[in-house]
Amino acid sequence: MQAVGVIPSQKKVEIIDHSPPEIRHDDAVRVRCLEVGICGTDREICTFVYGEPPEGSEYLILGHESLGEVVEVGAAVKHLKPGDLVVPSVRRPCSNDECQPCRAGLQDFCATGEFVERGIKARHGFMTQEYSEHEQYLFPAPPSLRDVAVLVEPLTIAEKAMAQVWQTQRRLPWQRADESSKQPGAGLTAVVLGAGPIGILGTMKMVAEGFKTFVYSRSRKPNPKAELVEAVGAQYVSALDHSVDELLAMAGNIDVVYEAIGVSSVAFDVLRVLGTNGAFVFTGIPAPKSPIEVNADEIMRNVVLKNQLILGTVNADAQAFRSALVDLQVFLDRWPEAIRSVVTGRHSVEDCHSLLLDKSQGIKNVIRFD
């Protein structure tokens, strides 16, 4: 069957001849794909930075965004059955018996770096016809999410994010709203950096939660992505329009920041305005490159005398991909023309070299199985 994957040795970008899947568990599930997005992580590893095949293979399979199928189910799988709709998610635990948050199923806060990644790292991903997965590993999406449902995986950041956020600002008297209250972050107000998938989707996080919200992006408007986050209530500022000082002007106390950019120097500089109690999260991952100059002193004495919070976040737990089916329903209901629009183009998979190696266009490209 048909896949897409690298071939580090050879520094290749292929569609491979993969075995088909199958059931070698009792819990194990054979899943059709429908969709997955092309993200990033991806287009990295196509430039052989990084990415890791499993033990034995030569090639690496990508994907780790995706929608599939169930169409097999082992003896021991209790909650699929074959027509149901699901997401997979990612990183896999490793096998240290010493590594609590592995033991605990938080894998994604895994102690020893030994765990494993589809698509990713030593574990061949979801861009191929057919793959097979433990049923844990497996979170149903409705029927109803069908055409966004590719989105759960890249909204698991935010949704992963703002878990830590919230738990860690209890530390305070931070959250204005009610406890009850479906939008916890009236009151306060969230910076987004950069209109991508990830800052869009985070943006609508945000709004959904009843943050005052800004996205901080490089290009002017009128542009396709600020039309979008203004859609949805946001208020887009270009960097090359209003420096970090004029978008604190803007915003007032920043509350919370939600970098999605990975751009360190534009990340710093934001850092420096975040406002009395404040969270700053970082999502994104700099490309190698000589070191930049920071207002260090003034960052410092900030975090200290502001009581700031800084924290990094990568991958997501299992409840991040529950939120994440949930809270993309409430985006579907609230903004259905704006989440449908975060995927801009579903491409067939002889499209897959140009998504993967030339200059990225429009926001979210999926490239379809079905």
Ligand SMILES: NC(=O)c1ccc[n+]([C@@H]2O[C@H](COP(=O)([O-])OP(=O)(O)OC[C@H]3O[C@@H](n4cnc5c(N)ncnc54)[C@H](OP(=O)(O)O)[C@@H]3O)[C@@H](O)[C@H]2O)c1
Second form
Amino acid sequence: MQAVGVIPSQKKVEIIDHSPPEIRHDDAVRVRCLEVGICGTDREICTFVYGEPPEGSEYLILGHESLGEVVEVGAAVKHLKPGDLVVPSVRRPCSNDECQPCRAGLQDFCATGEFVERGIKARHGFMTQEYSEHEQYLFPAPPSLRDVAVLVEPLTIAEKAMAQVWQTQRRLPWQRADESSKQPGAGLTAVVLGAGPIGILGTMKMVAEGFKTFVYSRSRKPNPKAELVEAVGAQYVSALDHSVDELLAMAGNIDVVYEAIGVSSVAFDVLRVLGTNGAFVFTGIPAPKSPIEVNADEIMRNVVLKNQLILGTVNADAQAFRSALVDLQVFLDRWPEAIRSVVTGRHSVEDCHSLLLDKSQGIKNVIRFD
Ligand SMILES: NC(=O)c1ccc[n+]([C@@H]2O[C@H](COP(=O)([O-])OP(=O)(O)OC[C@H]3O[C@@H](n4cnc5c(N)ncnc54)[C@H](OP(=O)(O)O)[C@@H]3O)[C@@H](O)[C@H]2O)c1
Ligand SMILES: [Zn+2]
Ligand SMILES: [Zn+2]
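Take the protein just shown as the form predicted alone and give its structure as the form predicted in complex with this ligand.
Entire complex below, previous chain first.
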């Protein structure tokens, strides 16, 4: 069976001949992979800075953003049947009895660091013709999402981030008078940093929640990413044309910042202008570099005097996968063309080397196995 993987000991990225999966547990599901998205994490694993094969294997199969179709189910599988579309989650709990988050099924908060991640850390990923998985880690996708469900996993970052923001911003009861509101961001302003796939999906989430949304990113207008975010009702502002203070003048009080840029200098400059009672969510993971200068006194003064909240988030819990599936349908109903155009290329397995190793092109590239 064909799979795409890395062999860290030989510093190679290869199409690997991998044994087909078997149903080894009653709750196991055998899944035919339809599409796998490629992201910065896969590309970094291909530079061998991290990425760990499973114990006993020389290679690690890549791929953690996936859509598949059920082909076989174990005797105890309750909710899935052959033909169903499924999206798998990525992180699996550690085995430490004392790890309360993992024991509570919230391995995204694992306290020991001994969690494993499919396609990243000590478990094979989904960039393969078939895989098997426990039912509890597979989320059913309706057939209407066939074209876009490969975006569920990258959307879970915004889903978890906003769930955390709303949970924490309960400290501001006047902002959420109606707990069941589908538009909790109505009357509030959000800034999304970065217009890569994480930023674009985060922008859709913010606009769908009712925020007046600005996207602050690099490339000058016109460009396809700016057109895409403006098509869903956000305003794109290029960092090459506008300073952070100009962004603030356009936005007014900034209630939420969703950082999806991974550039600390820009992120901390925007943190400096976060509004009163605002929340700043970091999702970017910058590579280690020399220290940078930030106006720490101004930031610290603001954080205190403006009751600001700063939180980091790594994806994601089961609830984030469920809400990403719900929101993708919302995006598809509201902006069918825009959400479909986030996937800018569908490629065969043979293209894996250029997709993983050459300069990244487009927004989200996908390898298809169907
Ligand atoms: N927390 C998590 O669980 C998690 C999971 C996955 C990824 N991430 C992180 O999320 C971040 C975004 O991922 P992505 O795949 O969307 O990344 P990406 O495709 O590289 O997009 C980055 C965006 O930021 C913009 N940008 C880069 N440098 C800039 C600068 N100096 N000033 C203004 N804008 C700048 C880029 O502009 P151009 O369009 O002009 O290039 C691009 O639009 C990454 O840091 C990644 O590590 C986090
Ligand atoms: Zn990814
Ligand atoms: Zn744990």
